[in-house]
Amino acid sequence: MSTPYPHLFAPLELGFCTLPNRVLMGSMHTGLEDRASDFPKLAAYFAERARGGVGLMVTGGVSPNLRGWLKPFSGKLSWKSETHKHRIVTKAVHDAGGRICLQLLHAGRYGMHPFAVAPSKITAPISPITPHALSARAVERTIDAFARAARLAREAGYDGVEIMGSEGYLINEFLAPRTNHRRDDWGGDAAKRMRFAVETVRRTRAACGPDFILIFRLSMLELVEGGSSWEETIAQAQAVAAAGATILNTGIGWHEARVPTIATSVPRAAFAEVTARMKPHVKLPIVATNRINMPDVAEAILAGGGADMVSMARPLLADPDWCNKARSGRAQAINTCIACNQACLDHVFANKKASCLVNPRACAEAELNYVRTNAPRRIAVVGAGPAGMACATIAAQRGHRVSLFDAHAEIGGQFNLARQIPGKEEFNETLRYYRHRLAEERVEVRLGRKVAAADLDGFDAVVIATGVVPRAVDFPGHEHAKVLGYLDLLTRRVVPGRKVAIIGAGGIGFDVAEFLVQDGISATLEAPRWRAEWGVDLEQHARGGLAPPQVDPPARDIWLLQRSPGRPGAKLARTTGWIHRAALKAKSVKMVGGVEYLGVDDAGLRIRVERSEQVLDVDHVVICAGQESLRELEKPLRDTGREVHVIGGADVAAELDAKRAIDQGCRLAARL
């Protein structure tokens, strides 16, 4: 089948057996992985990636040993009796034309668990539990522990499996000197600090025969200090290749390194560049990864050389046919990572299962279906934000005859507010994803006029989709030529002076100060210059990658302020927060809780914090104290006795949840 991605669609040559081509699934943990009883649903949220084409996929990670784990009874293969449960999965994939591998991941110190060992009694930053330093015997026991699992997951079905050997895992423990401060025959010199990770491919290799994918995860990019050097990371993959490695998998950065690697402010294939200088050095299969999530920026990587197959997780979350959209040169259709974090890392790291915040049928394959109905209706959508072109769509797909109105002259809602923060521009390809679904679904699009209740006479059903309003403020002052809404900045209808405060430092106030400290220029378009702000040395000339940043200098100074009391951004996301936090830290962004809001006169900004007066001498003052819901539909309307249903903003008005609100819109048209 001719495809305008050839490299990608190349078939890949294992010796033992053929890739039908380049793309592998890579591990991602979904909370599904802990519990027999959810196997099922594993099985249906793999099964519908294999019919969409991938070539290989790898699963969440599964620890070889009770010490091993995650947290408590998470998952774990060291029992025949636990193989019945991954026969489900296996069974699932292969049916439906699919391979795959089972990751085995050894926590090491970052084991949430009494239990949790590594190599040395070292805590890691962002734990709690100190770690037991393993004895030699229990080294040796641990390594035959992993050999054991992969045999059982031969045993299980898998065609193959993953040694988790980076991202700060036990086995990358053993490879780091920050983390292995041994002094016997497993620890000290950089050959005595890989032999674990050599041992247990060579193990692993014997117990599973030639026949079997071993892919070796390795840390090319650690992004902490006292990480391994380059010399020793070619080492390290030159070794575990000799061991029996099929393929070499790239792992980039510590969960404890203070550079974000998948987040969607990082460019896209930010990394790749390591998995290029690596290539030349062994002579198997090479992966590249993070934040490759769209087929052109793919092909670019493997017809440059520069790996042999790419590793995407998060994309074929958003989109299980990504595959086959991409090799039938339907591009436009794929619903795009956008890299949020949102549903499916936060989740994680909150012990819920994943999902996915723009298809909110990832890991829930079993239970949210769009069956097509049997009595179309005419259904009418108003508001054509995340919600309702989620609820339109969905619709349609299942038949149902749909229009979708809004008052402004462009579909997307709160998403064209988002797109023009810097950092977050992937939202741009889940406007394109819609705008191509509308069309191909053929929904009624009407845009551009505000529309009454009397507009929806005829309709079965009427959707208020319509979104926030921002909350009015009420201080003296408040309607001072100083005082703007983030409307105002993010429409560019005022261009704001060089000295601004914000008022409010939820998301909203964040990314408002992330478009006027950046002046709306994005350093996330720019690898080179992203890598410089953030300290990122793709050469290594220092352990792990680490260099000192180079951040430019802020276009304004600003005040982000919140009136509870506390750290600013300490309520956003688990995952993503932090490099909000930190990016604006870098920015000299003076971040004040516990503000008392007093007025705004010609002077400026008048507060209180901790019963001391200022004025903040400020050209203007930002509004980002929240939004109110907007419905003003909903009663004319129930008062005719129509169906009505109110989803997104318009039903709960939080932090502009887009995660939330195409959720609703889905299962809501999944029920209509």
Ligand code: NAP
Contents of the next structure:
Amino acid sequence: MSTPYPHLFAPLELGFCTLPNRVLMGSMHTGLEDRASDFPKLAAYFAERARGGVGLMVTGGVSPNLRGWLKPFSGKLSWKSETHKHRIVTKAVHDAGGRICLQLLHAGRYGMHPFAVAPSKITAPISPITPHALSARAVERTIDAFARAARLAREAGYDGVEIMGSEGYLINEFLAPRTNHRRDDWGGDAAKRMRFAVETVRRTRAACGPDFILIFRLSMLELVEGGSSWEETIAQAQAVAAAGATILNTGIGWHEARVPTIATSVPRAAFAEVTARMKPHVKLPIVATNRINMPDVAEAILAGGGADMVSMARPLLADPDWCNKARSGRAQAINTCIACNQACLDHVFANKKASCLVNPRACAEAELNYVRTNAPRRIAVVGAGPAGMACATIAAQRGHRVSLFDAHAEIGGQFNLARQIPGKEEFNETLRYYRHRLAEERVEVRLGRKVAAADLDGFDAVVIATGVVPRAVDFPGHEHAKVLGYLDLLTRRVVPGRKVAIIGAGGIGFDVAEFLVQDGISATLEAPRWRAEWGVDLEQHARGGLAPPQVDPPARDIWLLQRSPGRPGAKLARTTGWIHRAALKAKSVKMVGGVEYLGVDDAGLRIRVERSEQVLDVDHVVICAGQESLRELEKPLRDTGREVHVIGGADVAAELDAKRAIDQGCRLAARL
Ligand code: FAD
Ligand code: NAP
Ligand code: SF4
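For comparison with the form predicted alone, would you give the structure of this protein in the form predicted together with the named molecule?
Up next: the whole complex, starting with the chain shown before.
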């Protein structure tokens, strides 16, 4: 079949097997790896992606021994009895025509348990646990544990293993002077520091034979002080290749690094150049990673000769059929990962099963299915925000006749506001996806008119997805000309002044601050400028590739305020909140908690903080004080005895996000 992406869909010859294309589904913990009872779900998850045409998949991390656990009782493979459950996964993948490697990950000092070990007794800045330093004998035992686990993986039917040597886990801790202060044969100079990695590869290869895929994930840009130098990294790559690695995967940044590496505000393929710089130094196939989410991005990397494969993890969570769609020239139909982390990494860090904001079926393949209905009905969905778009497309996919209404001239609801925020450009992709899906499923889309109950006669069921309205405030002066709503700003109805106070420091308050401090083109769309702002030096003049950040001055003076005591932004998401706080701090935004709003007048915003009153001399005050449900259609419709469902923000406004809105829309549509 001809394809618009010939490099991406060219086979890759590994000597003893041929991969059908250049897509590696990167390792991603789903929360289904730890209990045997979850393995049938894990099998369904991987099988769906194998059917979707992925060249090679890698599981979430499994430790080679107890001390390598990520947390107590997390997935481990050191006994033969532990292989049985893995057979469910490998059989399902092979039956679906795919290939899968098991990732062997020893957590090292990132292990959240009292048995955690490391090369040296040094606590990670992101962990409360001080690791035990491994004795020389324990080092040997740990290497043997890797080799044994790999042999067991082969017995369990895996096509190979990925040895996790990056991201600041144990092997990476041996490689870097930051964490390896040993003075024996396993530490000291660069050659001794890399012995652990090289021996692990050598013994794993010896244990598994020549016809078994061995991926080594090497940290190629550490983004921490005291990381490996670039010359050392090249030597490490060459040594693991010589020791028997089949494929070299790229790792970017340690978990403790203070540079974002996969968030939505990171430019697409922002780090692919690191892999390209390594490529001439090695002969084995090499994989580029991080923020590669669409086929044109992947194709450009491969066509430019910068890598032999691309790794994508979250994009395949978002769309299991990504490869089939890309290969057949249907990129417009891809449900693109927007790199929000909201349902994947944030869930995993909260010990919850992973899923995906744009695809609630991810990791729920065995339970959430969109089966064709035997009783098609006429369904009206009012509101074309995320909840309404999701509900309308799935209901139509199941065979219902669906009409989708919105008062605005465009579909998308609040996503049309979110996409205005610098760093949230990916939200455009979700709108493109839904535009395509609505047309594909022949949903009748009626835009530009506010719907009343009387307009909905003739429908068998009505879904109210009318979202929210901003919460009003009532302090003195709230009607002053300086006071704006975030809608005024984000719809560009008002041009903001040079000094602005933001009332409310939730997700929208932070986004509005980002909107106000930047002018012109978003740094997310200009990778070199973004890297300069975060102090990323791809040429790695200093160990770890860090350089002094060069931040453009803020476009405006901003105060970001909240009534609650403490630091604004403390409730933002675990994996991305720190990025928002750091980005605004770099732009000198003044973030203040414990504020009492006394009023707005010509002088500005009067506030009281810790019993002291002050006037913020601002041109505008933007209200971002949360939202309330808009469900005025519900009562009149219910009064007619009609079948009515309420979803998304219209249902509950508190703690609403697109994850819940889309999830509710899909789950309702699955049972309509
Ligand atoms: P909405 O998106 O509010 O859509 C409701 C729709 O109903 C609107 O289009 C409206 O015009 C229409 N409507 C209302 N009444 C009628 C009527 N009578 N007739 C016809 N049409 C009607 N969420 C996240 O998860 N992650 C983020 O990073 C994120 N960032 C955000 C950034 C900003 C700046 C904003 C404003 C929001 C952000 N959100 C984010 C929140 C997210 O967009 C909302 O949670 C989500 O849009 C709610 O979806 P919904 O479908 O319930 O409602
Ligand atoms: P929010 O997160 O509930 O924040 C509302 C803010 O307004 C709080 O800081 C609150 O703090 C303040 N507030 C509440 N009532 C007030 C009042 N009467 N007067 C003055 N201040 C008041 O809501 P949001 O920022 O509007 O966001 C809406 C939803 O969108 C959120 O649930 C969020 O999940 C989602 N969203 C997510 C992201 C993301 O990146 N994941 C981004 C944007 C939005 P005090 O009470 O302390 O003053
Ligand atoms: Fe991507 Fe967000 Fe889905 Fe995670 S939750 S896979 S980041 S779209």
